[in-house]
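Just the one chain here, the form predicted on its own, laid out as structure tokens.
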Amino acid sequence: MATLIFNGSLTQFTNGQTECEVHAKNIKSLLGEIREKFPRLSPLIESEGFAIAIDGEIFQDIWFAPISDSSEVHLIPPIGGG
């Protein structure tokens, strides 16, 4: 299985909770685990633009990409400026 990492303030939506095994094969799927898993986070995951990184490559928009069973999977929170 895979493992998400939850950085930063993310924790404050996973009840502490800094990482977990996933099943997922695809972007697609891990939202719907991380959804199912942690209901706390779901609006955030909807509204607010996340991008997904596997292996150290970050991916935005692409449902397909694939997760192996050894993957390292960083959910990436989107970064205000001005």
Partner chain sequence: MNDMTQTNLQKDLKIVGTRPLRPDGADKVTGRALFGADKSLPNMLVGRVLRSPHAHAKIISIDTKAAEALPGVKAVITSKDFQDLPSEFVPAGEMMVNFKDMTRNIMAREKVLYEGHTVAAVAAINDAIAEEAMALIKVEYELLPHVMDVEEAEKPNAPLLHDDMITIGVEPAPKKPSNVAKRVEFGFGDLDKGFKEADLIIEKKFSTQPVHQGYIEPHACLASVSEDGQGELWVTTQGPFVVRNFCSKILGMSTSQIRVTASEIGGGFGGKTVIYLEPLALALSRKACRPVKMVMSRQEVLMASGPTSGAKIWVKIGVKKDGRITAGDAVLKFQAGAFQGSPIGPGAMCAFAPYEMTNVRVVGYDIVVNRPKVAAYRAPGGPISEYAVESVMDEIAQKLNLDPLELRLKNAAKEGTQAPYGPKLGPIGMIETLEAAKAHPHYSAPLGPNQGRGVASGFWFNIGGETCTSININEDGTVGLTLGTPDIGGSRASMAMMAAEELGVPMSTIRPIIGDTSSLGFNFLTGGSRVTFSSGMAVVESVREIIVELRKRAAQLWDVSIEKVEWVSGHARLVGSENPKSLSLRELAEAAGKTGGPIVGGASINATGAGPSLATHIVDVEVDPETGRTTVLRYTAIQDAGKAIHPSYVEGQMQGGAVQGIGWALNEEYVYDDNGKLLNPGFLDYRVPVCSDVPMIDTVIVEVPNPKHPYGVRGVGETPIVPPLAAVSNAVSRATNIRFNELPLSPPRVLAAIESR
Given for the second form:
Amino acid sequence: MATLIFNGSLTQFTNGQTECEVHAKNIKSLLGEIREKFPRLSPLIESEGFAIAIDGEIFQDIWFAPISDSSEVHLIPPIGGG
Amino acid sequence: MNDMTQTNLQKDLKIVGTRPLRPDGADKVTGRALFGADKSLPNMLVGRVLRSPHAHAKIISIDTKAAEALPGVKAVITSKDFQDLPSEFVPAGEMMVNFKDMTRNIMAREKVLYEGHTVAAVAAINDAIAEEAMALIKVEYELLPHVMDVEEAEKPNAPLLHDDMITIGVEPAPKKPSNVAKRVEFGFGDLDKGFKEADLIIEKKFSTQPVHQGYIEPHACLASVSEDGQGELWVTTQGPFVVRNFCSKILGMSTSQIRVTASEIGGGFGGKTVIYLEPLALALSRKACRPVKMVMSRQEVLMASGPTSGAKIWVKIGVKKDGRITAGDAVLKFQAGAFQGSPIGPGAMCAFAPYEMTNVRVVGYDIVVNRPKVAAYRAPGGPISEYAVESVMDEIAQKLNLDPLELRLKNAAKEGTQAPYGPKLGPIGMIETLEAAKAHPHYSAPLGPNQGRGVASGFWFNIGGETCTSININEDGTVGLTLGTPDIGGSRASMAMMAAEELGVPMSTIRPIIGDTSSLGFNFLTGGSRVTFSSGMAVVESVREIIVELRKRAAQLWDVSIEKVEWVSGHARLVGSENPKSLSLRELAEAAGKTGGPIVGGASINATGAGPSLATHIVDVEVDPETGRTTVLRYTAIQDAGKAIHPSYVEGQMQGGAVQGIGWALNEEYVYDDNGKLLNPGFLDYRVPVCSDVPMIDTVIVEVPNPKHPYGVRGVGETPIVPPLAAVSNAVSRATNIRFNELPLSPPRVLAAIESR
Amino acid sequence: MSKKHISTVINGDAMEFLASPEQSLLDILRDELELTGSKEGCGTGDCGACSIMLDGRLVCSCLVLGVEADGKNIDTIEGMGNGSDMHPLQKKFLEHAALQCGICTPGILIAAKALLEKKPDPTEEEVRYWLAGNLCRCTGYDKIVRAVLDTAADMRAA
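Requested next: the structure of the form predicted in complex with the partner chain (the form predicted on its own having been shown above).
Let's see the whole complex now, leading with the same chain.
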């Protein structure tokens, strides 16, 4: 199972939990799993949009990036640029 | 997602890494190149914008009757001509856009929220009539108190810009509306423990002013909507596809009804990623059934288009005697302008990103004020937060009597470091840029009286995103390459170079163009330092696809299987035969009709794997103790490019970013009067650096390849504006022996500090 | 007010136009004569993107009225080459990658040419002060200054 880690203010919405195990094998199912486990994160994800970092590589608006059992996964805000 | 590892890093490269002439060069030095304002159409009207003279006011009524009745006036529009849109965050490329705000920024509805806010627009047969018409529009305002500063705006009794704004990111959600749009927080570890371990703690407040991107070409567009609803838009923009999507939503048109062609773009730096005139020109054209051209004046650009945020920043860093950081804490308050959306997220994420932190926290607030809505500006957010952190780092170095580069080396982030925003970093070049700075002769050159040397480092993420390109082998074997990301600083050259390298042909046989929105699938905009990275990836993938097709055609001609054909130096070759057969690209192109039709290819990707680019800058300044004026004597910019495809244009990005940063540090600032009216809306007194203000900008390109790009590219455009603010401020602080914590370091501010020393 | 008939020589060709009293020469060039190589960055003489030569004098065409051009010689970026080849400055700007977006380039080339005609051997400082009226936001000026100095050296050697 991969490890999902919450940083900073996100822990407000996870009852202070900073990490959890996830079964998801890709980002799409990860987002589903997050919504289910942490429903209070849901509206934030909807309104803000989120990027997923899998082992340091950032994926924005991409569903089918694979997550392996040993992956470390982070939920981070999307990054734009100038 | 793409699977493109650095297959070419070890290869002997013929074109990538050289400095050929750019394909669009001749047009640009002869005046042929057509920019936003350079195109006209028959029967064209002139569009002009009526703007709010007030910083904050309720719109009671707008009477356009007299203007409409004026002979020569063909259309007048107000917010009544635009549907209202609900508060809904919609992904637009990689940005989240709230269309309720966007439609109100395009055209004020209930209130005007800053001086220069659009209240109406006019299309007329000439400028003089348009001007006269605007004077005939009667707008009745009810003035409201205004607020310009973040610390004033967050007070409970501050004038409210939006009475429905509930702070996002706070749990439980506040009951009452405020001007604080959003709170973000990043970090990990135990701050109390970290600060307890520290031998030295420095805590300081900083402030920076909003600064404008300052592109020399004002916003401009030419719209033509015909009676059947088909629209054409010629516009100077970083993202024609994004413009199309924004406009279609705001105007209630389908995307296929709007075809957007990006003109040559006269600078953007992030400021041309959003829309201002475009939906107005389309709406006026739709109403008048004639083409409408709109061009902003410089005054309008400065009054009404987005600068980046001004900010208040608080930073606290604890270190051991040896310089090792034990804890870092920061609070950032960014001006969003009239609508939410400052770069507070990336600003907060970047603040401590050059360093390996064990205990770190950054809290950020996005705060609305009665100023134009901010837009992206080169590494949005990064220069502001990193300026404060890098200033404190310099003070720490001085207090501990450490070399500022050694202090940074001791704490430098590297591959595997957990970034303050969570994930572990891949290979990055922080240490390499610091080592290069240490070794550079500039760093050990002697200094004279009243002179000081400052250094600072900078981090920026870089992004990938949706990208689409197409490629055609012409009948004579030359190549057409169509790209969807506007070329803002030489990207047609780097794309043609990568295509030529892959295909094994001379670069001169490749003609790269920027396609319009009907010629390609969606492309996210030119921004986030993503073009050489993402479009480069798509180009490489297109070429690889077309090479497969070329091998197939050759296999057919030779009656062998495709595995028997390899592609070498622009030729198909038969593998393993005694008399190796060969077909050139030209021969294959000439036979295309007989072997199955035109040889075309393309790629459509959502690029990931962009690698952060780190930089370290060194600057020497001299401060005149009589006037407080700072002269930049010498400047060296060192940056990890991953791989420089065209080194001249990489250097150009580094030099240009450094000088924009010098402007931010020394001069640029908006001056508002007590009524919230801008006093310096022009280049005379909104002073960007001129040629005589700066020395040569020496560059050192460090190459720590990005393993996710076929040539190791990281993206270089944004990072160069991150270090200069602190580098210059640190240099001035060392030259004067006064610690400065406010920008810009304009002569009056520096002189006042010297005199009260 | 009625328009005035103006006769000029532009890039060596006799050209006539009608100018309203308030129309700038830049507007005439761009809007009436379709010579859009001269750019408007500010309209107040601060950015130099509209630089042209008027009777051999370097001016911001946004600060000159169209009617003032009567009987005068005008040189714009469109006439900088010799008809079959680019001017050495134009070539050097490409060689040195002295442009990124290119919007300031026509004005800078016109100004640099005026400098080299006056002073074939300028110092770096002289180039910097001469070009101080031409804003460039992309390049940080480094490669522009180098291109001008390099052109000067080549032209002296020629």
